[in-house]
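What follows is a single chain, given as structure tokens, in the form predicted alone.
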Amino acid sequence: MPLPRREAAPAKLNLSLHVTGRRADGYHLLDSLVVFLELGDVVTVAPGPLSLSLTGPFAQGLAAEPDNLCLRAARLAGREARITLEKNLPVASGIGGGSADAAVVLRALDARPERPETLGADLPACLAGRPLRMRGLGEILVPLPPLPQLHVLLVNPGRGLPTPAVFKALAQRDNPPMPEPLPDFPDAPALIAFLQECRNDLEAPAIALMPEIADCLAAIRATGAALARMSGSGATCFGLFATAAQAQAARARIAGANPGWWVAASGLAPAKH
């Protein structure tokens, strides 16, 4: 694939996240409904020796160290590249920023690793870039038909939350999965009604580690969201609204009252082909 290449790395949202077990090697089994958003980071991959430059509002939260997922993706691809990451999403925030960034690098370098989940549970889903049911360690993907448009509010308390700590704090590791098969979702109210019966099993342990997450959820609920839930292992929470105008109004209200929080509104990203 010709370089340079500049591509959006959409934020990933776990509309549900059921932890259904843990393997003998300590890895957890998941069952999650995953979508991607219009907002995200931007990655540019150009010819040159392997390097990483960081820009954007959250660049200071990262370092261009060898274990950065973009550099690890390039090494997995066996290619040299000059990578620029415009970091627009909070770091360690449960919305798959690092995995989405690494997925862009793999696509740009035309790499198809056999086990992309070795870079992270979200990597296979981010490579697919479309609505999915994600199971196993993140490597079992069931593509979903196009979902009804959702209008999403994102709220992060301004602090990162390491994923391993959240899983370590999880009390119950063998929880029921989502139904099999998933129902049809003819419209947004049907999808939201289904999600109200689902869970994020990492929400309680994340709140125990970072009580501000509960404050974010309370602020979202106070704006009249049809659903408020944490994404991934946190700390970003989301609310679902009937219209984009409602989501934007909620964004303005919460951002005005909480200047230290990251607050954004978004629709769903178009699926990659």
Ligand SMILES: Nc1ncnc2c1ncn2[C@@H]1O[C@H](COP(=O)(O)OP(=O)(O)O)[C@@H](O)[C@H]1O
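Okay, that's the form predicted alone, but what's the structure of the form predicted together with the ligand?
Chain alone follows, minus partners and molecules.
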């Protein structure tokens, strides 16, 4: 693929995240409904010796990162590249920014490593970049038919939450999966009604480590969202709304009352491939 390439790295959202078991090596078995958002980082990959420049509102959060996932992706591809990362997503926030960035680098370099998950459990899902049921450690992907449009509000309390600590704090590691097969989702209310029966099993341990997450969820519920839940291992929480205008109004209300929080509204990403 000709370089330079400038591509969106869409945020990942776990609409559900069931933890269904734990392997002997400590990794957990997951069952998750994953979607991607319009909102995301932007990665530019240009020819040149391997380097990374950081821009954007959350660049500072990665300044001390010894080995950015973008650079690790280029190395896994066995390629040199001059990479610029516009970091719009909060770091270590449960919406997969690092995996999304690495997926863009691999795609731009036309690399198809045998085990992309060595960069992160979310890498295979981010490479697919479409609505999925994600199982196993994150490597078993079942593509879903196009989903009804969802209007998403995102709220992060402004502090990173490392994924390993949240899995470690999980008390009950053997929880029921989502139904097999998944039902059809003819419209947004049907999808939301299904999601209300689902869970994020990492929510309780994440709240135990970072109580502000409960405040984010309460703030989302207070705006009248049809569903309020945490994504991934947190700390970002999301609310689902019937219209973009409602999501935007909730965004303005929560951002106004909580200046230290990161608050955003977004639709789902259009299908890529």
